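The chain that follows stands alone, in the form predicted on its own, written as structure tokens.
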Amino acid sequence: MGGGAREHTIVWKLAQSPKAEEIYVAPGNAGTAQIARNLSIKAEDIGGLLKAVQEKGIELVVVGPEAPLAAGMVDRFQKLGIPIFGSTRAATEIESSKVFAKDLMQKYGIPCARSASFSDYAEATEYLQQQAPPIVVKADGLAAGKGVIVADSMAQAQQALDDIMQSRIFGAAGDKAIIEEHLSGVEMSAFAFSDGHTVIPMVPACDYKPAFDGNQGPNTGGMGSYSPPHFYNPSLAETVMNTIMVPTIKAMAQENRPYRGVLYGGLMLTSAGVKVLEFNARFGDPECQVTLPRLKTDLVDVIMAIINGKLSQLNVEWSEDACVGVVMASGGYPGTYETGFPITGLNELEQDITVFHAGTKVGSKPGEVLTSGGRVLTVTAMGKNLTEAREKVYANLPRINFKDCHYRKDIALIKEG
């Protein structure tokens, strides 16, 4: 369930499996809709999945989105026993309230910055006067990935915390908010599949926020990411998942939340070392478009051996290859932007480049597909290093076209070695 790129992309690889005969994607998207049905129900309409579900006689329930794990989608779907992969609502805490998951860290030694959480605007102001910019100011609970301000200024922080807790722009989410120190370095994203006992690492990534090259303009979901980081070494490796993933997973345990599924860790890598930034309950976006064209193994078998606490059982192997994805936008995003403008070049790219569709829709002629959303493609390509992997994609993206279309065109332009 899901429409994103993400989703497509989790459906392209179950659709490789000979596990998977039919593919139903609620509600899908132009991409989906070439490799499985879509069905016109909302990822957070839960009855009329369950409906769905019960009618077709689906045997296997994935969930992209996180909207439908904090609403306890999964604890409803398990209560009838149906296979569903994806967290359940107490699990899924650890991204919908970022005071929950910043208490457990603090309470378990998990590294992360400094901070305070305050349900009072007077006291969270008075400790925001004690503090020094840059300065970073979040809302607690899920606000579509807006909800954290990193502020330069003394103004700008209160203006954060005003608009959080006072003019209420992401509604309940401001019920609580966190101010805490602003960490610098190398930023990058952790994942890690777990049944709630066994932690088996993913391959990791880095995603670029801001909308302009250079990493200017405001923030947005992501306009495109790679994997492997070039500076990922068996060292950093190791330590991301002895300081931080395992730790995290058995500190869930004894809080008696058992974790199943995805563990997203957006990670610092600072001169003190590396600390934890947020996280979050399922596969990233752009992330998932690069980490799993990488994954070997049969999906189906990893969330089977998830949902069947198995996982210790199975071995997940990974192509060596790097992976990079580009985020084709609509003029104007992340501000207002205008879709609905046909979508040229799809069918002319090479034949390693897999393309996979956030905002899009289905056109009324035949083979049409028009623009739908903000982010409207992720254009990717794997290669044996990131250099061939990149040029690969930035081949083809001038082959593809709609109205206003814009994308970073230094996504990965890292040197190697």
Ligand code: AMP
Given for the second form:
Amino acid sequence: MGGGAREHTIVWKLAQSPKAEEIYVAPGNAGTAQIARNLSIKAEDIGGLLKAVQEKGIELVVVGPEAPLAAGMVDRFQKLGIPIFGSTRAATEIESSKVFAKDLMQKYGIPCARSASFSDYAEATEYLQQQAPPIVVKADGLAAGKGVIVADSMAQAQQALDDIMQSRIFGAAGDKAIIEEHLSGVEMSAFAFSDGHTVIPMVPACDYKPAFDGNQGPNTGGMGSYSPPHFYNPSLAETVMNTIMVPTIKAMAQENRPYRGVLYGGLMLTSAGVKVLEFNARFGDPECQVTLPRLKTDLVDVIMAIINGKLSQLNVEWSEDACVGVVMASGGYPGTYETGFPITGLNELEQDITVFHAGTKVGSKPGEVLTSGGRVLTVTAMGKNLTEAREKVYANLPRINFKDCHYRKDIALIKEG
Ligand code: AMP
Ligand code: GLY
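Alright, leaving the form predicted on its own aside, put up the form predicted in complex with this ligand.
After this comes the whole thing, all chains and molecules, with the earlier chain placed first.
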């Protein structure tokens, strides 16, 4: 379920399994149409999805994005005995309520930024006035990645609080707000599979949110990613598992919200240790596009072990190779942009380039692919190391074209020192 490059990657990986006879994607895109059958059913249409599952005899449902998880899709399907991969509504609160996530972390001693939560605007304002910039203001609920404001001045922080709690630009997501200490350091996205008890780490990745080179410009859904992070090492891996992933899965079990699925920790490596910025209840996008290609184990086996509570019996293996993914976006994204432009060059790429589609649709001419969204493609390659993977991607990117396309030139470009 879903239609982005993350979902194309999941479908591509599932399609490699001998256990996947036929794959349907709702709604999918032009990329998934090449390897699976698209169904024009929206993610919100749980009734329509249920009907399709029953009619087509679908034996396993995999959910990509957070909205259907937060809406309780997994709970509905589980009640009907349909195997589904994703977290329940109660478990998804780790992403859909930042206040819940902060309370959980504080209660169980999981390292995170100091913060206070408010449902009352006047109290929030009073607290904010006692703080000093830089300071971070967050809406409690889902806000399509826009609900976090890192404010450099008190005026900006107050404006953010007003937008969230008074003007309610994120709607009910702004019923509560968080005011949080600003952390500095290096960011990393960590992931783990869990069946509620056993926790198995995935390989981590770095995400590039700003639109332009050198981390300039507005924030986007993500302009590129690479795995593993160049600073990643066994000791960091152990810290992340022992202080964050395992305690969080245990805490969720203790809270009667057993967590089954992928747990995504957005982490900051600060001078005072690794801290959680946020949790998500799903694969990252674009991180999925550079981590799943490194998975050697059959994804169907991983998912079934999670659903059946048998993850402890599975050996999950990862490739040592690095993977780099660069997002090609429509001109103007993340602001306004035009769509409907033909994409050329997709068949002129080197063998080891894999392109995952996001905002694309099948055109009316044979083989034609048109743009249909802001983030259009993630172009990826694996390599013996980051440099090799990066060079392959950037050697092939100029072969792909559509009107006004843009992409960052500095994904996985590691500046030493
Ligand atoms: P989140 O959606 O909570 O991951 O926040 C989005 C982005 O805001 C993160 O990737 C960070 O770059 C930034 N951010 C969030 N919380 C903090 C914080 N406490 N200190 C500094 N930056 C933060
Ligand atoms: N890469 C950010 C996210 O998936 O939320």
